[in-house]
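The form predicted on its own is given below as one chain in structure tokens.
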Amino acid sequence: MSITDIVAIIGMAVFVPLLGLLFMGIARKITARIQNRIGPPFYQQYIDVMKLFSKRSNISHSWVFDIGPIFAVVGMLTTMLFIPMGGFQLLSFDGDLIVIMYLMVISGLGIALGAGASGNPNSGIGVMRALVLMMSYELPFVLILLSVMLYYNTTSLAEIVSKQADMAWAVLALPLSAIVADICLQGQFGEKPFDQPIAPAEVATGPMVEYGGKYLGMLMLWHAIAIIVEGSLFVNLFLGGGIVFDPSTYVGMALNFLVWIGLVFLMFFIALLINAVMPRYRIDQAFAFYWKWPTILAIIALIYVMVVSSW
């Protein structure tokens, strides 16, 4: 690995963070709005990370409860390497695809096995819905990848975007799969009807309510990197990863950057209008509607795509 690819991760490593806690601010603000709230102004989160990591936590249960913070974010800083950014990928290859999901779970697994480790019941009640909710919208998830990957005959990340060149988008070509996958990312950004993990009505921010300090800043930059993660997952698969100038020169190569931030907080918007007018699932409600119609919508364009391919 040479000096110019080490710094390119290290320069990631540091924006991806930065733009996600700017999402997370924009949104606090964008619902403060929609309640006819003022809220918090749109850098509160960068506030709120420098004032959580400035604390010493005397709390600690375990190694494992110590670990699972560190566990999540290097699981999804990992995941990020693998994501198209505007047409910059740091690591990529044939399967890259199948990587980034086993990466994404395990990442949401750290978090499982610390929260887990505190002994809270509100912590332990948040695990299981988060671990339900994972496995509610990975099914029609799956079917979705499985979907895209047979129309464009490969399983790198990389190819599907360059395939879509010319606004030949996969969302034209594919719309159910693509309101499919949109449909799963509502669970996969945690907003509403599927924030039950957290549910602070309910539990208590459920597998966060033992975290403090260091802790909980590094699980807001967890989250943080999810949302730019998972936002960036679907412009790449349905919106041809935000290439619409010319990458050869460095003027298109800033502008596809600006494009691919801007489509990504376009999904991210769209959840939180939904999030602000939606109330909450129970749990065994949010897993009877993934494994009900948009399991059936993924499996009708999965064999749609079957058909298209054998002609």
Given for the second form:
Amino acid sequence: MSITDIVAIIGMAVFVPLLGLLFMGIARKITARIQNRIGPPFYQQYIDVMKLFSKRSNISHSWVFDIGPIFAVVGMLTTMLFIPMGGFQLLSFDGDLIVIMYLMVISGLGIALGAGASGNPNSGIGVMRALVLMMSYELPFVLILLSVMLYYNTTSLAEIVSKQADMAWAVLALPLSAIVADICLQGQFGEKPFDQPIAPAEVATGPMVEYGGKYLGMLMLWHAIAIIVEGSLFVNLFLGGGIVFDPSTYVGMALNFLVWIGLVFLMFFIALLINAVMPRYRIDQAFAFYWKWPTILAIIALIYVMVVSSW
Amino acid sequence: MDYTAFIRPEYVLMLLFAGALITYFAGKYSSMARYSLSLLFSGLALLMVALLYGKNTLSVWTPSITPNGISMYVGTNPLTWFFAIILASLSFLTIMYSIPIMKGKRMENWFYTLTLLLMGSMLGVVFSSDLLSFFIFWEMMTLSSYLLVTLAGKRSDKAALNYMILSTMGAYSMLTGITMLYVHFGTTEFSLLSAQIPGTPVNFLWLSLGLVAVGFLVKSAALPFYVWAAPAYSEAPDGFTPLFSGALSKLGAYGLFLFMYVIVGMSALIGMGSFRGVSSFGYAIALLGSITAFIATLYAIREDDIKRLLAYSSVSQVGYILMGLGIGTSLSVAGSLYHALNHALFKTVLFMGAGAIIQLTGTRKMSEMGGLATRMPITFLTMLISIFSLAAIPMTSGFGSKWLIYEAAINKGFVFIAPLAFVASVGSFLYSFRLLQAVFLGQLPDGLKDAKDPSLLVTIPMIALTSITVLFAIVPGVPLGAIASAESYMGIQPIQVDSLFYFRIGNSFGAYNALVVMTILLFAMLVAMIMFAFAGSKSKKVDQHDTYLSGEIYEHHSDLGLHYAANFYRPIERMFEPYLRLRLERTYDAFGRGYELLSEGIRRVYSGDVQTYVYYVIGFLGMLIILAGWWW
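Same protein, different state: after the form predicted on its own, show the form predicted together with its partner chain.
Let's see the whole complex now, leading with the same chain.
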């Protein structure tokens, strides 16, 4: 590993949370405009995080409670470094898609542990919903991953990105897979109609209910990284990782990086638009939904890939 | 004196069987002698097994006991050693753990005798090198484990009987298969058998191998036979369950490895028919394994009984082992053997922790526990890491094995097996979190306020097994080195591990570098903890009841049974229930009732009255006369 790689890794670890916070700020503005409000300024999230980290009163229920936010940030930060981001490979040759899928779980389990330790019934319900939601979207998503992995005959995300640069983007080659993956992305983002885990009106933000002060600040950072990680996973899988220009020149690299940011934001923006106008499913409805239509479509997409690749 | 001459598998078995006898008589007089002798014998056996590493022996165990000269052989090879070391170390640690757990329980003396006997017969199964001794040890193992289950008293009778009936069925099937092999080839020794396999008719192989496999599938609780597992695991004495689930359930997989790859061999197996380069027989096993993994997970999600939940989880994890075993590529067999090791490590810890908690709380219902994490930190942490390993989180050893199995399934393009396995694994987050939430998190009941970690004899085995889980997460190459030699013994291309650094496994298709993942995790942990420690002001500890409840006034009722994890997954249980109602148990029950009815009918015919029999004879003669008249 060279010095530039290490610099890129550390640089991305700092840049991605900031980018995620910016996205969250813009999201609040956009949702407000859709609902005919003015909304907070786009940098509001930076102010919020700083405010939360400088709070005087922080409460803790036990040391297990403290694990939650720490594990959340650790898990997402680690996952992030294994996903290619806008032309930067980072560590993606040392862990393939399956490693990424399981690394993504660490933060969720961490939050679940911490939330469970608080002894608030709302946390328990929220965690249950989050786990059930995960099981819901995971079935179609795995089928889609399988179709992509079989189509490009590799499990490495970096390989998938580079093969898309040679062939067509997967969104054109496998349009049905991309549609299903986007439906699953809505659940991964936790945007409506799949925001049951936090559902502020029902379970008072669920797992987060007992967290305040610097704990909530950590969780906000986790959420910021999670948006970029999940969006970037989709962009890598279906939109060629945002590689449009020749990456051998510095100008090309910079432009590619900007395209990548734009594409990740585009995916987030689509989720936002749906979120702004949709009501919320009950958790069992979400489960039934995911295991029905997206799964059927995913199976069709998988059959398509098997037929195409056997030619 | 040269001790190495005594490091032979037959001496290990002799030591254990003699040890079981000695422990029984010594234990009648003094409990101290019972504990120390059983620890001594199992520890010595473990040491001898460990020293067998890298040896290849084969020796005649009983010269020509039968007139036509069938001899019994024992031997050791890389595959045998891999299983033997798991079985021996788990037996030793479980005996250690049982000392406080089984103290004063019913028939305590028998427990240690039978455990030593079971350890001997399990090692006998893996060390035996011919069909006859294999079957004898197999039956000894079934019998001693059956007796161990019944030790829990009357409530375990039905569960034990279920286990015994299904095992007997499997054993008969296996005996038929073994006899067919012996009659056809005229030998029982494994290497002589495998030398004669090429050129055998395919139909014969399918039939004999299929019959033998039924016995192994019963023992590994695979799909049509899993019904014995949950009741037997949960009703067995707490001291025995870790060994039952951790060690004994692996022997079904060992038997399949032995018959499929050592005796029949890869080329003959492919010759029996293949599907995308995987033998059809293996594919059937893999398919059974994946469906078992999925269905058992759904059952586990619904359980409130801690031991039943772990039992179903056990069934599901053994499904993964079968999956890797069946696919039969270099990656998948490595994954299967590695998963057998991992499952032995984490499930033993989980059952040990469950036993300790059951002893403390006096109930198996998780909805009557809660909040124990801060009261029992060692139990919590060891069980947490084991659950991470069960859920295949990359900072534990459990990830490596599942990664290998997925990679193999995806590489072969098995679009049915791979998603089932993956969804079952997501389901395992659900049930394992239920265990954590119900037992360790949430609110502490008043009755458990002064709960403490169990004694050192319980925690030392748990810590030992957990530290191996963490260690192998960083250096998966160490176990995979032993696995690679087992693979080359079975005639499968051994898995490539970087010989200098035991970290990176993978090929052109995908990669997993354990060291990089661990380093990044630890580094990120450091950053997050520094951020957490220095940001803002220090946090204040508050009581567990001091929570935000949307304005509702909280009154603490520990007697109402308002547990947050009671009916935890109700919303999706409701979705599954109609499907789960089609339980296999009902089929077996219907079969049992039909059999009873048939027997009842036959009993009426054979009334025991001489007069009736005379009528039968006369009737039969009359029928013969009529038939004879009709013919001519």
